[in-house]
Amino acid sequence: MKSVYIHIPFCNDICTYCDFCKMYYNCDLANKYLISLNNEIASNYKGELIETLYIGGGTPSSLSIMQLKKLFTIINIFNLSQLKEFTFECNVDSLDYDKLKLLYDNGVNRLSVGIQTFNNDILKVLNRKHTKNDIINIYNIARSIGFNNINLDLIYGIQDIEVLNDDLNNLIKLNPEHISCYSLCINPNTKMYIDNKKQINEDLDYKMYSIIKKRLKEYNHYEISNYCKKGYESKHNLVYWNNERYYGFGLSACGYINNYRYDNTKNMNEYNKGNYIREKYIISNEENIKYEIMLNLRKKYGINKREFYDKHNINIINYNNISNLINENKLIENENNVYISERWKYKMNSILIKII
């Protein structure tokens, strides 16, 4: 166990597309939540050395300065003597110099900033409260403080091709170490869904995906939705994609410990009563293999054949339809790995269905 995820569910505003576990920020409720979070961690953490720590949400940066200081006190429960990566998710509108300096002084060495687009009109549609100028200003402040590992999130599928290219121009100009690009999904229980907004068709989605991939050619496309400069892969997210174990703390967080996975409650009242886990389920060997294939194939280099055999005593080439997919050139096999061919990466779900 070397990784921890902590969920902060509070937001100053609710985006029209968001279906994550979140609620409007309330100072008193946030204070109570931090007490419960402290109790959950103290009750369940077993003292392992932690190498990656990720605080997500929601909007963790919606917390006040005093609450952030409390959060960092809670984090000191962990053994962080070998911490390699400490990521903190932020929104532009809830950041300023003082908060960024506090994050930096408390060991955060990777920022993940949700910008989504640089287009001011589309930002309003998404109910984002920042502007293009705000993005650039906060980014420059973070750089001036000393942050040298910044991820910027971009959503595509809400803008047209011209605006997408303009977004990419602005991203490339800022020159972040890491870029995450997600296709807009309109899910139930979001304002976009209620307003009957429609997703773009698959052909346009693929065209946008291809444009992004071409425009970000100077970055390593190391995972289906993620691009980075050399050496700046997200160490924490690779824990997920490599099917490794991790703690999940906080409302709606999930974790993977020993041979079971668990999902925390999404009910704040239950969480504050100490009823943290909603569901806990044992993972069989066969289920674990399927998880691993599904997650590994998200990565550029897919499944390491030797590591897979050492873990499961199975030659991956002999598993289900793997050899057939290699013969069809949908999967590529080299000396060390099996991975999805570039041509089929966008349609990886159709490949996973045939395997799993």
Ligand SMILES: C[S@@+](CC[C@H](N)C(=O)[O-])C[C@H]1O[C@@H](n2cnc3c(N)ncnc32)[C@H](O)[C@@H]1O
Second form
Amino acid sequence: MKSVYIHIPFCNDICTYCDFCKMYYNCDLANKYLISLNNEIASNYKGELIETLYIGGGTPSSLSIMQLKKLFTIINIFNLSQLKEFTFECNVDSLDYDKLKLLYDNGVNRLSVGIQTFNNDILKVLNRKHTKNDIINIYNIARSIGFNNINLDLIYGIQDIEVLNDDLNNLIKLNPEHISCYSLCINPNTKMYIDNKKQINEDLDYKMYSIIKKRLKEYNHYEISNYCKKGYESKHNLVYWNNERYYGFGLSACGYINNYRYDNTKNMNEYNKGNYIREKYIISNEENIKYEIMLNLRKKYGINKREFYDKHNINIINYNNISNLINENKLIENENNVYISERWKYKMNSILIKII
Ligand SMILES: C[S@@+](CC[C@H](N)C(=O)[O-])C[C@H]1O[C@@H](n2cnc3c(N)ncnc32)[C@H](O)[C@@H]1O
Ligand code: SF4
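Now that we've seen the form predicted alone, could you pull up the form predicted together with this ligand?
To see the whole picture, the full complex is given below, headed by that same chain.
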């Protein structure tokens, strides 16, 4: 086990599209939550060396300076002597120089900032409280402090193609090391779903995916939604896609330890009572193989044939109907790997169903 995810479920405002586990920031509740989080970690962490740490949300940057300091004392329990990557998720609306400096001084070496779009009108529709200028200011402050590994999150499908191109111009100008581009997903229970004003158009979505891929040609499209400069792949997220073990702490967090996966409760009262885990399920060998195929195929180079054989004693080519999919050019096989062909990447689910 070399990775830890910690969930901070608070946000200053709730975006119209968001279905994540989040709630309005409340100072007292956040203080209480940090106590529970500390207890959960202290009673489950077994002292392993941690190489990647990811604090996500919600919006971890919505915590106050005092609470962030508390959070940094909580994570001191981990053996971080070999820490390679420490990511902290932020929203532009809750960042300023002091918070960014505190993150930097406490070892955060990768910032992941939600921007979604640079278009002020669309930002308002999404209920984002920052503007295009705020994004640029915060980005420049982060750079001036010394952050040299910044991810910016963009959503596509919320804007038309002209605005998307403008978003890409702005992104390319800022030149972050990493860009996550998520296709808009409209989930029930979100304001966007209830208002029913925005529909997903799959053809337009695919067109946007293709535009993004073309325009971000200087970046390595290493995972279906993720682009990076050379050497800036997210080490933590690769742990998930490589089907490796990790701890998940906090409300709604998931983890994978030994031979089981677990989901934490999404209920704050239960969590604060110490009932952290909602469901725990043993993963059989067969299920583990399926997880691995599903997760590996998200990556540009998909499944490494030798590693797969060494781990499972199975030649991936002989697994289910992989060879048929290769014959149909939906999967590509080269000397070392099996991966989804570019044309089918966007329709990955239809391929996964055939394999799994
Ligand atoms: C935890 S948030 C990032 C940090 C911060 N909470 C924020 O929003 O600025 C993770 C990212 O998921 C993406 N996201 C959330 N809901 C989405 C949806 N319904 N469709 C597509 N992307 C979504 C957004 O790009 C968002 O920045
Ligand atoms: S997108 Fe980010 S800021 Fe918006 S509600 Fe979701 S977690 Fe909170």
